Amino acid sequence: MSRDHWFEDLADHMGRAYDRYAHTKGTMQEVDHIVGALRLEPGERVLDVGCGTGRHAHELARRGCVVHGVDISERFVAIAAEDAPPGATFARLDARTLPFDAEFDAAVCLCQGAFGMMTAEGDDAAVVGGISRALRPGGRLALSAFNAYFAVKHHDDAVFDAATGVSHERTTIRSETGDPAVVDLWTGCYTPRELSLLLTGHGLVVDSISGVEPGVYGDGPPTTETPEFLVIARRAIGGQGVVPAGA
């Protein structure tokens, strides 16, 4: 199968070892918060964009949601499907070309699973546009993004490009058997204003933006001291919510 994104090679190398990293250990707390923030009810259809190995999708399905997770990594999708509880399904899809049309009550895009890792110009906009189209009018979204202020202030091991808002880091990842590989990571970073403008431009109404970190999701205001922002939004009802194909 052709490679559509630089992350696919990294995912192949890590496999199940991805879930050993510290940032994956807060799933329960994150889902607790997301369920409340999105007012999720059992039986609602949820799209998990950039689902990785399926940790959020699995937990949402255990709580009664009907979840469909998509990821560009064939390896991660296979792991997610193998471990899936009832109510969770998975498919390999490129988040820049989501094919859904008003099919979901809610969507999540967390931990830079797709948004923020699509660092070419226009890629993140394509992800947001596809998510917006996938939601029914009034459908809710939880999306996390890396905090540009935090990257500039605290991320000493990475190089931040002020012109593009992209942080570049070389780091070592390990496979399931512990084999190391030195890789490049690129992460798009955002300010709250940029996030509001981007989502509003794709037919989404932003209800809140909070400062969070993995495993510590909450409603606190944006600051320079939390590595991520969590956006809670909804697809507008009426003509404003219609997003042109390819936007």
Ligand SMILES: C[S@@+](CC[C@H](N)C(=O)[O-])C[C@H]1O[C@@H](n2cnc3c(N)ncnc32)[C@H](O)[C@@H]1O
Second form
Amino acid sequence: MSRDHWFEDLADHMGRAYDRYAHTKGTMQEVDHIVGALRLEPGERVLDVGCGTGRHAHELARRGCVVHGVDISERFVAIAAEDAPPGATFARLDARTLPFDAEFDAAVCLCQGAFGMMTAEGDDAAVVGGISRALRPGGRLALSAFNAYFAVKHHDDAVFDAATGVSHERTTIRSETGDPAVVDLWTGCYTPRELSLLLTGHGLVVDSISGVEPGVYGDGPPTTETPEFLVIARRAIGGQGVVPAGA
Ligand SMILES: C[S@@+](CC[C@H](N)C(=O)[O-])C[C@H]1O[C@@H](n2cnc3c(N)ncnc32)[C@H](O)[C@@H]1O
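Next block, the form predicted together with the ligand, ref. the form predicted alone:
Time for the whole complex; same chain goes first.
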């Protein structure tokens, strides 16, 4: 696979230092909530899209799920595989071209796991389309996305492009040994209505959208005051609306 995603250099620089960031510290609470919201049972097959270093995939596998994590970063996939408990496997894949067909009981795509990490028109739709096809009919999805209202209102260090909904910031990341690097970060931001339209257009039924933040997942309504939205959805039975691969 060609190396064409801006995040790959960042992942190479951070390596295991990614797991030191504050937003990764709420994994247990996030998985507790998702297991309940998706009614996950031991033995169910779960796809983790944009799995990063595998923190959700590892925890879901420890709870008995059979998890396959995919990520575009070779470095992150290597870390995830190295630390994997039984029941968790990993592969380097571009989430825009997921090859799965009705193979999973559930999928998670969390903390801008590919979704919201690309800025070209159609990228996020390709991710959602691939996730929808990967789910068996009735299969469930938990997907988080950055809250556009929050970005405009509270994200003072970033520039929000109203035409595209993309927030851009320059920030410093650190390597495992603490070496700093100044990098650009782009985040695609969403409103609940956009999320609903996008998922519904790809054969998913949206059950709920809540306002959340890392480590504080819950069922509260969307507001302007939480950094992320969490969508709980499922693939429609009968597959209506599922866009064929490459369409
Ligand atoms: C902010 S991290 C989130 C990782 C993980 N889901 C978590 O919660 O810690 C975003 C991840 O999405 C991955 N990613 C971005 N674009 C991708 C793509 N097109 N295909 C697969 N993974 C992608 C990045 O490599 C990165 O690991």
